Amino acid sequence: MRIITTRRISQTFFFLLFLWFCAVSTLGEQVWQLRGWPVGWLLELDPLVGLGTLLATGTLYAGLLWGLLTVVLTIFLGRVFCGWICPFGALHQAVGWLAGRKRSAAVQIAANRYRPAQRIKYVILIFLLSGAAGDFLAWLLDLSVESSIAVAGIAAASLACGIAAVRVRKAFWRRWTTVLVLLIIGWVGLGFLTDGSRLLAASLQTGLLDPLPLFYRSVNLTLLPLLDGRMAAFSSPGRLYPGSVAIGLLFWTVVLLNLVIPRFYCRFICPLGALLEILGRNALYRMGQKPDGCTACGACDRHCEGACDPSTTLRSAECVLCMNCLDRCPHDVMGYGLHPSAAGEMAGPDLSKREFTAALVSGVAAVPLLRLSGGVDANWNPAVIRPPGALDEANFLRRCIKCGQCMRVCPTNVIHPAGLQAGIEGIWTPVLNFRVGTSGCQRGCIACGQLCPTAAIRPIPLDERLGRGEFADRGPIRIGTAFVDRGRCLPWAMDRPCIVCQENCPVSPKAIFTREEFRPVRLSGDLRLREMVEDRLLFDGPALPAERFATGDYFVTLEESPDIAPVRIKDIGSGGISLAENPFVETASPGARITVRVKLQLPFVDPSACIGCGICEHECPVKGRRAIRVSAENASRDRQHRLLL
C-alpha cells in the first residue's frame, strides 16, 4: 500500500472520529447519543490544550495527561499529529486539493513555497501562551522578595560574581558574568515591582485559534444545528446560538482561504502547528532527501502540504509528514529516515529576537490591561450567568478553551456562546441565556461538568447540585437568582392574573410564593346595582365580557358593604352578574355602587431557595424581556456574588 494512502486513510478515520463524537455529544442513552463515548479525547491529545491550562493554573487536569503522547510521537517521528490525525488539518488538506488539483504544475509550486509569514503563528503561539502565563511569572517574580532561599540564593550569586569580576580576566566570562549579574538585577528588581500589583494575570485564550477547541466548536455550534431534521436529528429540533455568525465566519474563512493557499490555517495561523513544530524541530524521524539523484524536477515542492522546500534546503520544522514528497519523486531521492536530509536543514523557527520579544511582552500585558475593567472583580457583570459547577470567574478564565462541548451537550440549550458581555477574554465562553431554549437549568442535569476538557466546569455529582447527602450542608449549587420586574410583570403593573412563575419553580419549598391582594378593574363607566335576584345581580353600566369576568379572578364589593369581603363572580350573562354566593341581601339597595375587583397573586422570590434555574424566566409569558429575570447574584461560584449577609 502507498504511503499517501495509508495516511489518507488515517486521516479520513480521524475525521470521522471527530464528527461521531461531535454527533454523539447529545444526552441519552442510545448508541447514538453520549452513553460514555469518550467525546473528548481528541481535545485531551491535544498538547496546547494542556501546555495553556497548566501554566495557567499551575496544574493539569488528569485527562490532558494524553497530550503527552502526541509530545513523545512529535519528538520521535516529527509533526504526525498534523499530517495524520488533525481532523482539521485533515479539512484543509481536502478542500486545498479541491482547489489545485487542475492548476498548472508551476501554480502548484508558488502556491506552496515557503513565505515569511508562516512566522506568524509562532507570534500567536508565544502571545497566547504568555497571556496564559502571567500567575506563573508572578509566582518567580515573588520568589525575589518573598522566599528565604532563594534571597540566599541571590546573594551567593552575587558575591560569586563580585568574586568574578575581580578574579576573571578572559572577556567570555567577564560576559557571563556580566549577563547574570543583569538578570540578578532584573529578576529582583521585577520581583519589587510587581510584588502586591496588578500587573500580572493569567487568562488562557488558546481556545480561539487552537484548532481542535475552534473545530469543535464550529461543528458544534454553527453546522449540526443546520442539520437537524427529520432525518439526522443530532439533538432537539430548533436549538439556537445566539453570537453563532461571527464563530461560523472565521471557520469559513479560514477554510476557503485554502482555495488561495493550501492548508492556509495550518502554514499561517495555527498554534499547536507551531508548538508541534518547536517539539518536531530535531525530531529523530525526519524527512529529506537522498545524498545523490535530485534533479530538481520539482515534483516535492509541487505536492508539499507543510509548504518546507522539500527540493532545496529542507525547513523541517514546518513538515506535517504528509509523504507527499516520498510518494511522488519519480527519482526515488526523498526518504524518512534517521539521518538529515543531504540537501541541508534549516530546523526554524525562523522567529527573531524582536519578533519573539515583542509576542510575549503583548502577550503578558494584555491580560492585566484587559483587567482593569473589573470584569473580575467588582465590576463583575450579573448578566454572565456561568452553568453549575463553573469556578470562579478568574479561574474559569485560566481553564475555559471555549470548545463548546458544554452547550452542545446541554439538553435544554441554555447554555450560548458570550458575546461581549463577559469581556473580550469571554468571548464564546458559555453563559446561559433563558430565553433561548425549551426551558431553564434543569436541576437534575449535570451533564456539562462531565463533558468539559478543562474542569472550566466542574464534573459535580448530582448530589452536590442538589445539596443531598454528604453536601446538604452547603445547600444546592445556585448559579443565580431570580428578580421580579415589578414594571413589566403582570399582576404587579397590568392588574393581570398571573401565577405562571410560581407554578413552574422546581424547587421544594418553592423560591416564589405569592400575596393576595384584590384591586379594582378600571372599566369604562360606573356599575349600578339596578335589582337584585336571588344570587345575582342586575346592574346599569358597561358591558363586562364573561370569557374575562367569569374566570374565577374576579370578584364584586358594593359601597355600602364595606365590611363584607369580595365575592367571586361565578358567571355574567345579559345585564346581570351571578355570584358564588350572595351576602349583599340585606345590605344592598338599588343604585348601589358595584366595584368589580381582581384578585391578585403577586410574586416574590425568596433569595434563599431560589437557585437561579431560570425556569420563571423560561416559561414567563411576557416574551420580550422578560418579568422575572436571572442573574448571577447569589451563585454558588462565587463568594463576592453573595447577594445574603
Given for the second form:
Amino acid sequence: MRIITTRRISQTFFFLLFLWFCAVSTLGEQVWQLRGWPVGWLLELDPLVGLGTLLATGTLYAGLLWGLLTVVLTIFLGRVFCGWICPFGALHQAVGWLAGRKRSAAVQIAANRYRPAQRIKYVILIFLLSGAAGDFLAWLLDLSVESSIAVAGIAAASLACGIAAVRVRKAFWRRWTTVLVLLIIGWVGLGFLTDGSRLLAASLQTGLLDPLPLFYRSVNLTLLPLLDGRMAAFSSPGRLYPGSVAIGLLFWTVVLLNLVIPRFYCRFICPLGALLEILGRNALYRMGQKPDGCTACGACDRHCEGACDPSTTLRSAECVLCMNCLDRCPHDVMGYGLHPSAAGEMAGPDLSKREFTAALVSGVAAVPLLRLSGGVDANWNPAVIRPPGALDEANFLRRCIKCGQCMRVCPTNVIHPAGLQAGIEGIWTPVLNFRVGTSGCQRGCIACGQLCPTAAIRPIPLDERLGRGEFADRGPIRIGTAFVDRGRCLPWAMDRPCIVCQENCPVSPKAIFTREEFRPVRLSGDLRLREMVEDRLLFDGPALPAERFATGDYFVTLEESPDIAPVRIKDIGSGGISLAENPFVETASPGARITVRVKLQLPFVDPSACIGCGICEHECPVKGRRAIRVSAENASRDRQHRLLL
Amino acid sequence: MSETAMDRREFIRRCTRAGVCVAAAGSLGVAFYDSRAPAAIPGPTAALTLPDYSVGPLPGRICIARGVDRKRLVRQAFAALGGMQAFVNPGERVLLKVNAAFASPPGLGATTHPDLVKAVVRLCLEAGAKKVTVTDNPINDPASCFALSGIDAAARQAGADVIVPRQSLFQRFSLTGGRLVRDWPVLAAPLLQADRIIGLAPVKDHHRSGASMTLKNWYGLLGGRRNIFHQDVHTLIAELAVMIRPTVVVLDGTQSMITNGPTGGSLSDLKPTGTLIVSTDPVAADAAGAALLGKQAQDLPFIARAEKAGAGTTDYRALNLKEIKAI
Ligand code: SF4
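I've shown you the form predicted alone. Could you give me the structure of the form predicted in complex with the partner chain?
Everything in the complex follows now, all chains and molecules, and the chain you saw is the first one.
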C-alpha cells in the first residue's frame, strides 16, 4: 500500500472519530448518545492544552497526560500529529487539495513554497503561552524578593565570575557573564518592582487558536446546530447559541483561506503546529533526499503540504509528514529515515531575538492590562453566571480552553459561549443564558463538569451539586441568586395574578415563596351597592366583565364593613355580583362603596435556599426582560460574591 | 568507513538528544500530573494567630474621668490607674487603634479626636515605648480619612508612625470558635508588629448596632467585604471582642454623637457629655459608656454577647473603679 494511502486512512479515521465524538456528546436515549465515549480524547491528545494549563496552574489535569504521547511521538518521528492525526489539519488538507487540484504545476509550486511569514505562528504561540505563564512568572519574581540572600549570593558569584572572565579576556565568556549578571539584576529588580502586584496573573487564551479546541468549538456550536433537523437530531433539543457568529466567522475564514494557500492555517497560524515544530526540530526520523538522483523536477515541491522546500534545503520542522514528496518523486529520491537530507536541511523558521522578545513581553503584559478592567476583581460582572462546579473566575480563566464541550453536552442548551460580558479574556467561555434553552440549569444534572477536559468546570458528584451526603454541611452548589424585579413582575407591578416562578422553583422547600395581598383593582368609576339579594350584590357603576372578574381571583370588600375579610366573587351577571357567601348582610346598606380586590400572591426569593438554577427566569411570562432574573450574587464558586452570612 | 563512523556518531547524538527530551517531557508531565480536579474552596491559608495584648492576669481596672479637656482627662485618668507605665513597658511597641472611619473633620466627632491621639502617643513615649504606631482601616478613602480627621498630623507631631492600610498588610484569619470571622482578611501587619494595643474610640450613636464605642472600634481591623457582617452585627462585635484582647482602651465621651450616627455630619448631632473612660476591659468601658448615649448596657445586645463570650464584664462597678474629676 502506498504510504500516502495509509496516511489518508489515518486522517480519515481521526477525522471521523472527531465527528463521532462531537456527534455523541449529547445526552439522550439513543445508543450512540454519550455512553462513556472518550469524547474529549482528541483535546487531551493536544499537548498545547496540557502545556497551557500546566503553565497557568502548575498542574497537568487527568486526561491531559495524553498530550505526552503526542510529545514523545513528535520527538521521535516529527509532526505525525499534524499530518496524520489532527482532524483540523485533515480538513485543511482536503479543502486545499480540492481548491488547487486543477491548477498548473507552476501555480501549485508557487503556492507551496516556503514563506518567511510562516514564523508568525511562533509569535502567536509565544504570545499565548506567555499570557498563561503570568503566575509562574510572578512566582519566579517573588522568589527573587523572598530569598534575596540567595539572590545576593548568586549575584556576587556571577559578579566574581564576570571579573574572572574579563581577566581571562575571552570574549565569549565575557559576553555570557555580562548577560547572566544583567539577567539576575533584571530579575531581582523586577521582583522588587512587582512585589505584591495583584495584576500579574495567568490567563489561558491558547484555546482561541489552538486547532482542536477551535475545531471542537466550531463544530459543536456552529455546525451541528445547523445540521440538526428532522433527518438527524444531533442534539436534544435543537440548539441556539447567541453570539456564535464570531466562532463561525473565524472557522470559515481559516477554512476558506485554503483556497488561497493550502493549509494556510497550519502554516501561518497554528500555535500547536509551532509547538510541535519546536519539539520535532531534532526528530530522530525525518524526510530527506537520498544522495543521488534528484533532477529538480519539482514534483515534491508541488505537493508539499508543509511548504518546506523538499527539493532544496529542507526545512524539517515545517514538515507535516504528508509524505507526498516520497510518493510523487519519480526518481525515488525522497526517503523517511535517520539520514539528514542530502540536499541539505535546516530546522525551519526562527524568530529573531527581537520578535521573540516582543511576543514574550506583549504576552506577559497583555494579561495585567486586561485585569485592569477589574473583571475578576471589584468590577466582576453579575451577568456572568458559570455552570455548576465552575472554579472561581481567576482560576476559571487559568483553565478554560473555550472548547465548547460543556455547551454541547448541556441537555437544556442553557450554557453559551460568552461574548464580551466576561471580558476579552472570557470570550467564548461558558456562561448561562436562561432565556434560551428548554429550561434553566437542571438541578440533577452534572454533565458539563464531566466533559470539561481541563476541570475549569470541576467534575462534581451529584451529591455535591445537591448538597447531600458528605456535602450536606456545605449545602447545594449555588450558581447565583434570583432577584424579583418588582417593576416588571405581573403581581407586583401590574395587579395580575401569576407566580409561575414559584410553581417552577425546583428546590424543596421552594426558594420562592409568596405573600398574599388583596389589592383594589382599577375601575373607571365607583361601585355603589344598590341592593342585596341573598348572595348577590346589585350595584351602580361601571360594568364588571365576568371574564375578567369572575375568575376566582377577585374579591369584594364593602366600605362599611372594614372588619369583614374580602369575599370571593363567584359570578357576575345581569343580577349583579354573586358572592361565594354573604357576610355583609348585617352591616351593609344601599349606597355603600364596593371595592373589587384582586388576590395577589407576591413572589419573594429566599436567598438561603435559592441555587440560581434560573428555571424561574426561563419560565417567567414577562418574556422580554424577565421579571425574575438570576445574577451571580451568592454563587458558591467565589466567596467574594457571598450575599449572606 | 569514515562516513559510517560519522553517521553513527551523529545517530547516537540524535538518539541521546531525543532521549533526553522525552525524559524531560515525561518527568515534567508526571511530576505535575494531577488526577483530581482542584478543590471547590481553596484550602485554608497559613494559620495566623494574634497575640494577647492585655496586661497579665490582674483584675480589671477602670477610671471614669469627668471634664472637658481631652488632654488633661486622659493624663489624669491614666495617672489614676497607675500611670501609662502600668500598661507599657520601656522598649515596647505600641499600636493605637483609632477610629478614623470617615473623612470628616475632628470637630464633627465621627472620628477619634486628634488631641486625644496626641496625648496618648506622648504618654506612651514618656512611658518608654520604643515605637508608637497609629492605624485603622477606614470606610472612606484611607488617606483622606487620616488627613481630614487630623489624626495623621497629630500622631506624627507627637512622634508616632501612621500606617495607612494597603492590600499587602492584610492576612486571612480565623477566630477559634468564631462563626463569622472565618478565613477573613485582617489588618495583620501592624497587629503583629506590636507588643501593646490601645484602642481609642469616640462615643457614637450607630444605627445598626445601637452604639459605636470601644468594641465596635475593632471592626476597623477587618478588611474585605466586611459590611456583609451587618446582617449579624452583634455577634460580629462579640467575636471581635474575643479576637482582640487590648492592653487598655480609651473611650472618649467628652462630646458624644447622639444622633445621625455613625457619620454625624452636623454639630447638632453632638452633645457635650464630659466623660472619658480608660479601662483594661472594653466590655466594661462600653457598658459604662452606654449611659452617655442615654442607653443602658442591656439595650446593646453586643455587650451581653461579648460578656458571654468571656471578653469582659458589664459590671464595671465591680472592677477596680476610680472616678475622678479632671482639674
Ligand atoms: S469550561 Fe467548557 S469551554 Fe472551557 S474548557 Fe471546560 S468544557 Fe471547554
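Numbering follows the first chain given and starts at 1. Take the two forms, find the largest set of C-alpha atoms that superpose within 1.5 Å, and that set is the rigid core. As the structure is a computational prediction, the values presented were derived from the model and not from experiment.
- With the core held fixed, T178 shows a CA shift of 2 Å or greater between these two forms.
- In this overlay on the rigid core, G591 has a C-alpha that sits 2 Å or more away from its partner position between these two forms.
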